[in-house]
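Okay, so here's just one chain, in structure tokens, the form predicted alone.
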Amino acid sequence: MSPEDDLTQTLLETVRERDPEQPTFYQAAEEVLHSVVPFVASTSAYRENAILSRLLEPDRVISFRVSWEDDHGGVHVNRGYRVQWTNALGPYKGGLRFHPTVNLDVLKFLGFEQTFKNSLTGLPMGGAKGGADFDPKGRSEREIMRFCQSFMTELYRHMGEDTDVPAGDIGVGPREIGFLFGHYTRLANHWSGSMTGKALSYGGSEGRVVATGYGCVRFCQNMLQHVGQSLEGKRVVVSGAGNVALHAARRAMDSGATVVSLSDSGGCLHAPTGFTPEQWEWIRALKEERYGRLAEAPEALSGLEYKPGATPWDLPCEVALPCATQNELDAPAARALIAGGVKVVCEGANMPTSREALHLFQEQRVTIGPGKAANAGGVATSGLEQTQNSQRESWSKERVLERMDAIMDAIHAKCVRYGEDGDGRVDYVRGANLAGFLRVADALLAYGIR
């Protein structure tokens, strides 16, 4: 066994022994370690100061009870979390997720990934993630408001514009951000840019809603341009139907691609000849304004088919944009995509590709744009929202998206710099991990042992 393999195994064994019940975090740690250990092994300062061991542990984990009352007087108890990974580069920054699957394993994986993603943007942001095992689906607005207010009653003690700046994620959209931030200002007795993803009427940023999806497609365009291609004329499958998926689909359509799918937990919405702008707008309103299900779309729009229980991965395509959730792309899905002609997978979600699927794609020379790079447009725009709040300014949508595109272009350049092989191919996974790691590692070195 080489010294690099020995160090990797030692670190992974430590993770497994400390947290044997956290396979998702282990998966994220394994991916990063395989990329950065060869570099660390050759750099004495990183080894001697145990930089990797320190990065594998969050600064702190906050867990708390969230008690709330439903519309019928019933009392419910959920568990809330905030995982503050590192503030080496700036205030802790990362979203809040409300979903029944939320647990410490998922949030540690997300906080670890967020650390490298935020580093890649070049902005002064540390890494964090939080949320609760609460499901907003099926709940009234009053119930969601009461839950958000109870959740914030504890969280506000641990956040602030120079301490920790949460945002939205799955299950936490503009409605939830409004309830959360409104209660924060009441408890803290001041207004500050302590949350991002806010509505424009109270300090939000133009372009934030579309940023993650737009940024994903921008990164995909950069990947294609690097090999002399473009999105125009390509067949694209998209998973998910939230902000990321919807706006990734729209920017791909506007770039000349044929987008043939969206999906939700119930199944896949298939557009054999591609969604039209009119169909897309109807679906956007369905999801963002009426909180409906994709199964309703074929009843109102001709030329669409909803396939219950299906995913987009069986559809022939050249580009896949997984924009739903972690590990949605497993080995059978990867084989189906490869058989269908996929050439590029650009991750709009956080780690949507399983370890087995990643290996299959790499074996078949399918180019992978990892989420920590490809979906950084959202947090980049959140960072720009923080800047606007601090300066008491409001920028135009054009200015925000121009800055976001520039950040995505710079991230792509970093991935190429650290991921390009001798034959000119780019391993974007290795490039993103190494580029994100170096900035955090150098900051930790500068601070000494802490």
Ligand code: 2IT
Given for the second form:
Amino acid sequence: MSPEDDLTQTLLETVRERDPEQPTFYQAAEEVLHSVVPFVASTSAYRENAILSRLLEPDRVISFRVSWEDDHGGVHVNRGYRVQWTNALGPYKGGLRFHPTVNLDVLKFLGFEQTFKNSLTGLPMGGAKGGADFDPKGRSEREIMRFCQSFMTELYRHMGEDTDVPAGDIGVGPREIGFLFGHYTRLANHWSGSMTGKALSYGGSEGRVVATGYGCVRFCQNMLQHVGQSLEGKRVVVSGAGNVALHAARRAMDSGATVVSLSDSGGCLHAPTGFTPEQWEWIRALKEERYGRLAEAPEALSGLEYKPGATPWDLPCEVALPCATQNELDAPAARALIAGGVKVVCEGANMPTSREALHLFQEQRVTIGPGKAANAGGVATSGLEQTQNSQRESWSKERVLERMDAIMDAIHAKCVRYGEDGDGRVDYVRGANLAGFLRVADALLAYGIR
Ligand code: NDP
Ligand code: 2IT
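Got the form predicted alone; any chance of the form predicted in complex with the named molecule too?
Zooming out: every chain and molecule, the one shown earlier first.
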């Protein structure tokens, strides 16, 4: 075994022994270690200061009970968390997820990934993630409000503009941010930019709603441009129908691509000739304003088909944008995409590609834009929201999106710098992991052992 393999195995064994029930965190750790260990093994300062062992353990995990009352007087208890991974580069920063699948394993994988993503943006942001195993589906607005207020009743004491700045993620959008931030200002008796993703009327940033999806398409365009191509005329499949998916689909359409799918946990909405801007707008309002389901679309919009239980992966395409959730794209899905002609997979979601699928894509030389680079536009724009809040300013949408695009271009350039292979091809997975790692690692070295 080479010294590199030896170090990787030792680190992974520690992760597995310490937390045998955390396979998703293990998957994220394995991918990062695979990229950075060859570099670390040859750099004595990183090795001697155990930088990787320290990065594999979060600064702090907070877990708490969230009790709340439904509309009929029934009492429910959920579990809430905040995983504060590291504040080496700035205040803890990352979203909150409300979904029944939330547990410590999932939030540790997300907090770990967030750390490298935030580092890649070049902004002063540490890494964190939080959430609860609460299922907002089928709950009334008042129930969601009461849940958010109860959740914040504990979380507020761990937050602050210079301490920890949460935002949204799956199941936490502008409505939930409103309930959470409204309760925060009351409990803390303090208004500051201690949450992002706020609405425009109370300190939110122009462009934050579209940022993750738009940034993902910008990153995809950068990857295509690097090999002399563009999105124009390409067939694109998108999974998900939430914040990231909707706006990724829109920017791809506006860039001349034919977007043939959206999806949700119930199935796939297929648009054989591509969504029109009018159809897209109807679906956006369905999801963002009426909290409806994709299955409702074909009744109102002709030419679309909703297939229950289906995913978008067997539709022929050149570009795939997985924008729903982790491990949604598994080995059979990867084989179907490869058979359908996919050339580029650009991850709007966090770790949507399973380990096996990633290997299949790499074998077949399908270019992967990893989530920690490709979906960084959301948190980068959160960073711009923090800047505006500190300055008591509101920038125009053009100004925000121009800066977000510039950050995405800079992340792409870093991935190329650290991921270029001898033959001129770019391994974006390695490039993103290594570039993200180096900034955090150098801060940890500067701080001494802590
Ligand atoms: P939303 O809650 O707005 O939308 C999530 C979408 O994904 C829904 O269409 C949902 O369908 C679908 N989905 C969720 N879980 C599953 C599942 N297990 N199987 C199939 N479909 C599923 O979340 P976002 O759009 O904000 O987040 C999507 C992804 O992007 C996540 O991985 C998130 O971590 C990542 N991300 C989000 C950022 C942001 O700024 N919001 C920033 C960077 C990354 P259904 O309604 O049926 O559950
Ligand atoms: O995964 C992510 O980057 C997010 N959910 C956004 C985090 C943020 O703080 O804006």
